[in-house]
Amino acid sequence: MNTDNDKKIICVVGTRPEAIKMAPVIQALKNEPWVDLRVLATAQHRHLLDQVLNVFGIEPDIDLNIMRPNQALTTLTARLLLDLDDVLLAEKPDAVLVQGDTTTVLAVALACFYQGIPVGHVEAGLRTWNINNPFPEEANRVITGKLAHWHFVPTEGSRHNLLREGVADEKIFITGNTVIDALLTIAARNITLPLQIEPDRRLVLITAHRRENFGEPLRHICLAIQALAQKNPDVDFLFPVHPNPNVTDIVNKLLANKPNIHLSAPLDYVHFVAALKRSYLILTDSGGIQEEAPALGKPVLVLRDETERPEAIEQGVAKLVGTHVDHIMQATQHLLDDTTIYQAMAKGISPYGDGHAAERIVNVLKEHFS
């Protein structure tokens, strides 16, 4: 039963990337007597979060269901920030936790500043140190980085940046990423992948669905798994697509119907990881997956030119090769034909946690409420 002396929370979730990390931290405050906890969906994506939110039974307590088709940034921002600000003004929080880089992460931090509310960036300090690109997300975690009270960092480089900027260090809290959190997780429950795939080949896994890499990015990268699955006819493709058109139409109509390229709806959570732990490499330009995958030993190939988790890259377990067809072509070939390349990208580190970022969390908001 909540009393007076309770502190009311609100974490909130937008997308499936944000479900996933704030997932471990809502289950840990679940467990603390002296919260009373609130979860707002802004359903930024919709159907991809509900998935997410069934996977560790969480049911939101508010649901702004703000998503529309073709919706303009501007608009979602606007109409974000005008039923947020009610919401704020019905609950009164004592602190506020966000996850991310989202749209809705930015606009809940401009909402909480304007009424005066504590908030807590989970997942703080990536910096690409270039505004646009990835666009928005680079913008949206800078500006939250300026109005959010408790930085948690996954690494001491996400420290480091936010340092640069000016970042008090008594606000700053190296807790891991909660995404190994939740990983490992799942990892452990004996799913089956729903796909068959024979045991002696080889499974590739794509990802690519970044708004950077809508148009001609996109096109080369399907042009060169085409000539990947065509050089490879031993070795199974699997591209989970996501369902916005800008990647449906290129995806269809340039890998539709290959005989050893997979096209599938977006799988939900559980067996996303089921098909990281039997990939043998991952193609992808995700943020998550580049700490996802290493945790599980996968080598990752990123489809950026740049990205804020350098420590993957530093650690010689993930690999920048942008969107040119032959780069593509060139490193993933390697992975495939050299076991000596391929071990040394397939090391098992992981740069971004222990499974233990959430408690760190939930302590550092123990200690500063009583």
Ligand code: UD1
Contents of the next structure:
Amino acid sequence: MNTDNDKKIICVVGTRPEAIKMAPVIQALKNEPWVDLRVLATAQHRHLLDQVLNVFGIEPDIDLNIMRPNQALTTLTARLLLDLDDVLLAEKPDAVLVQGDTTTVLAVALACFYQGIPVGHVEAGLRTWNINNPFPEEANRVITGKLAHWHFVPTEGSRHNLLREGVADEKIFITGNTVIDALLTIAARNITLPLQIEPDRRLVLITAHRRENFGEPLRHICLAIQALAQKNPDVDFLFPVHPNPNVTDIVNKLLANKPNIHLSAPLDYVHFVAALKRSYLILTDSGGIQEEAPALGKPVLVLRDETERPEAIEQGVAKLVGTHVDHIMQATQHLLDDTTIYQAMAKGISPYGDGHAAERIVNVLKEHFS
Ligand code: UD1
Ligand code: UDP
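Structure of the form predicted in complex with this ligand, given the form predicted on its own:
Next comes the full complex, and the chain you just saw is listed first.
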């Protein structure tokens, strides 16, 4: 039962990773008697978002149902801003929380700024310092960093990035990344992979979806996987394919119908975590998976030229391999062939969090509003 003194907090989710990483915060805020919580789904993603909301039992109070097939950045941003303006005027929240670096995050931060509503940025301070890479996420983060009131950073490094940009120290809170909260909760469940693989066969898990990899880089990633699968018939390759048509078209064309390559629809988070646990190593351009893999002791080869998540690389549990066929093949083959190299990367250290990030975020808000 809410009272007039309660603080109305809106948690926004737009895409799959935002929902996974915001779920622990939503769950923690639900337990706070002083909070009048609203969950706002922009639904920048539809099916991918709904998969996550189902897993965590979250029912949005408001759903903008924004997604359109093959949506362009400008129209997506414009439509988000118009719809968000109406919602914020009607709801008049005391605070709004956003997560990460998507178009949803940028649009919410801007719409809140125009209406004078304070924004808390979860997973703040990640930077490559190259505004064009990742595109458009680096710009989304930089702009959101200028507009946010609270900056919940995962690591000391991300705190330093914000200080370098002139953000006041007292507005930055090192919390860890909420993805580890979500991961540990789900990983504790005993779920089997929805794919029959002989126990003695090794599994390489693959994902790719970044805009900067569309076209030639993604084609090279696929060619490398094709060659690796042919060279290693004793290894299985599982690739849950992101539904963006820029991804599905190339992946289906180059990797379908190969005996040891398994293409699947996106897995729901429970089954994806089961796949992470069952995997021997991971090839990905995803942000979130760079954080999850080390926490599960799985070596991760990052299919990008730059990353805003340097901590895992510095600690030797992730490696930046880019998108050249030879580089991907060489790094993967080394891990498959050489147990010393493999063991050195499979250390099971978690640079991004300890599973208590959401709790810390809620405590900061509680202190602010009390
Ligand atoms: C978005 C984010 C990216 C994030 C990724 C997570 C931006 C600019 N990009 O990229 O930072 O890493 O989400 O996955 O915010 N689609 C579906 N069903 C879905 C989801 C997507 O069919 O449930 C298809 C649609 O055709 C949609 C397209 O994918 O138009 C692109 O979606 P969009 O959110 O614009 O970009 P992503 O590549 O998913
Ligand atoms: N993920 C999932 N199912 C899949 C692929 C990924 O649940 O088939 C999860 C993954 O564990 C991670 C998140 O989705 O938590 C990453 O999302 P994505 O790679 O789409 O976005 P990014 O992290 O790059 O922004």
